[in-house]
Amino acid sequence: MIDSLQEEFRRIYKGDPEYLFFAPGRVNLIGEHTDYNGGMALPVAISQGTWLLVSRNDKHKFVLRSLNVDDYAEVLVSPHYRRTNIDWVNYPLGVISRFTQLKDDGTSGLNMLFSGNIPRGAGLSSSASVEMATAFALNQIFEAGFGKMELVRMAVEAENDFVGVKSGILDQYAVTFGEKNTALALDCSSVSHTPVPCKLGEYTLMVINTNKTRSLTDTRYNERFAQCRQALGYLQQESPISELCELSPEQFENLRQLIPDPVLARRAQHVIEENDRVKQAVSALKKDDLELFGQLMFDSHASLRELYEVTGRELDLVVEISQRKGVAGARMTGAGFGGSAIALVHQAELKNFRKLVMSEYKKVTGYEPQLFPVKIADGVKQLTRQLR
């Protein structure tokens, strides 16, 4: 693999790489759409992620070029960057630009390639770790010594700001933070974790594609993060709270009632009651209690369904055929609109759910899903194999 991604190098810029870097993907296993409430999450990095070659150029300019998509750009080293019309160039260019504002010297051109086997769309942060790759990537070679979170927090804001998706900080979080075998259990009101081991048995973690790709900028995101923000401040007429995940899902029903738009309190209610699940999914987890963990996961996607409505049909259609012999639980992860569900499948019926969810799949869809287990990975890192 890495070989063919250095001929590929080779090819393109005529010389060699110097550097090479990994950040995987993530899965959130529970708990969504609570991170930018300062609720709780419980994700994991993933095997499956993106590739960085580096190597420094004397063009004065930082050249963006992936395997994955035609379009690329070239851009001059400078105190000052603007978003291009490439949709996946301002991910990375946006950490340039953020990481540039914080280190304002030393900064010189480079050659990026990017590779990647996370299928772009599909719920599974393949932004975040190409953000989070780039940020590692100039953190090391400039020595700019950045912490890990720091360098988590430039990302989020090059998101927020840069791209302009007010996502919260779960993604790039667990991309930098991951354990192999291990969930992270995330509070993002503290932006802190405890690391749970996951321990899967006869469980796969097996990833369903949908298929329907879906852009966050081009999606209902930044209105349910609006929402969210509308019903926190009819609450906080009575209760001296600053985020939605401060109450308890009792607390939230005494006070249901300072909403007024239904709409909107469904919206706080899916938030409440999806963070009260994260922590009894850890607890189960903890206990090895699979069966209870998978019934926390089908709870969670018809939260998402009813109250937060970010599902559609394809995803509760995998979810739907999930609800089998063989699987412990399935949801949908990520932020919605389209994108991936995860089930955790017997490996006993591992053959039969593939086939089973690709023939109900296309004959109600028209078209096929895209299914492939993933193993619980460790973070970005600089890979140090020695380049050649």
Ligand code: GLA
The other form holds:
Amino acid sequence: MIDSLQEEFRRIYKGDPEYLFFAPGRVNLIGEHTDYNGGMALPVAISQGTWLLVSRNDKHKFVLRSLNVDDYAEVLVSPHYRRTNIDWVNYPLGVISRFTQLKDDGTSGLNMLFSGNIPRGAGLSSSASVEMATAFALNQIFEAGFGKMELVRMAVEAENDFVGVKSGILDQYAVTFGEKNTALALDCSSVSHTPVPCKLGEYTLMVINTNKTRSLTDTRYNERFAQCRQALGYLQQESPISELCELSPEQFENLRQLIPDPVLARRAQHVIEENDRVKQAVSALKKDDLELFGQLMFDSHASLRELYEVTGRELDLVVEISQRKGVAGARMTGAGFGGSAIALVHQAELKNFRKLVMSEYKKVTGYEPQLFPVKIADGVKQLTRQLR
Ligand code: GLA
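Let's compare: the form predicted on its own is above, so bring in the form predicted together with alpha-D-galactopyranose (GLA).
Let us now look at the entire complex, which starts with that chain.
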């Protein structure tokens, strides 16, 4: 694999790569749309991700190429960068831009080649994976000395301000701090996590990519963000909170009448109850209670469907099919509006499950689903110090 990437690099850039990095994708087990509301989530990093090969050049340019997309960009090294009209390029370029603002000297031209095996638009954080590979690479190559947390913030700011998506910290955090066979009980208000061993016993964690792609630059994501802020504003009339997730579900029920718009009230209800479900899920996982854990996954999906309205018929169908024999729990993962679902499937039922999803899902939606087991992996890293 790495050999063929090096080969491609040589073919494109007529020289050897000097550095190699890898950043994983992520799956969020539970805790959706809580991160930008100061709540909890439970992500894992996965073995699929993005490789990044780099060499320095003397052209004073960042050359941004990918083996997954034909479009590429050459951008002069400068103190300021602008968005390009090539969608994928804006993710690494946003990071380069933020990096340059924070470290205003010493960057020089780089030949960069990205190659990923996360299906794009599948809700598995291919963009955060590209961002963190870039941030990690710049930090190492230019010896900037930023800590991992600073790199995470750099990538989130790039996505918020350069790409224009108001996403929270979940994806970049998981991609950076992920650990093999471990889930991260991530507290987005203190921005720290507790590692929780992810022992699934006789169950396998499966990803079901609906192949209904979506883009995070989708305005509906920013719309949900804005609705949460609005709901918060109403609640703050009587409560001194600064984030929705500071409220328990009971406290919220007592204050609910402050929100005049029922849609906004439903959005807040989802966020606050989902935060509570994550806490329950963490203690269920610690006690190896996969039955309860699975039930919380189903409840989370129902809430994302009914209250937050981000699921859509493809994800709903996958979860509905999963509600049959041999599945402890299933839900959408990531932002929603298409993308992937996850399911905890009993090993004895794996074959049947695959067959059932393949046939029923395709019959109804016309899309070919893609199923694969999740291997819980480590976060972003440099694979070799130097290749030459
Ligand atoms: C996307 C965003 C995350 C988070 C999830 C929903 O993945 O990038 O910050 O908000 O959606 O939980």
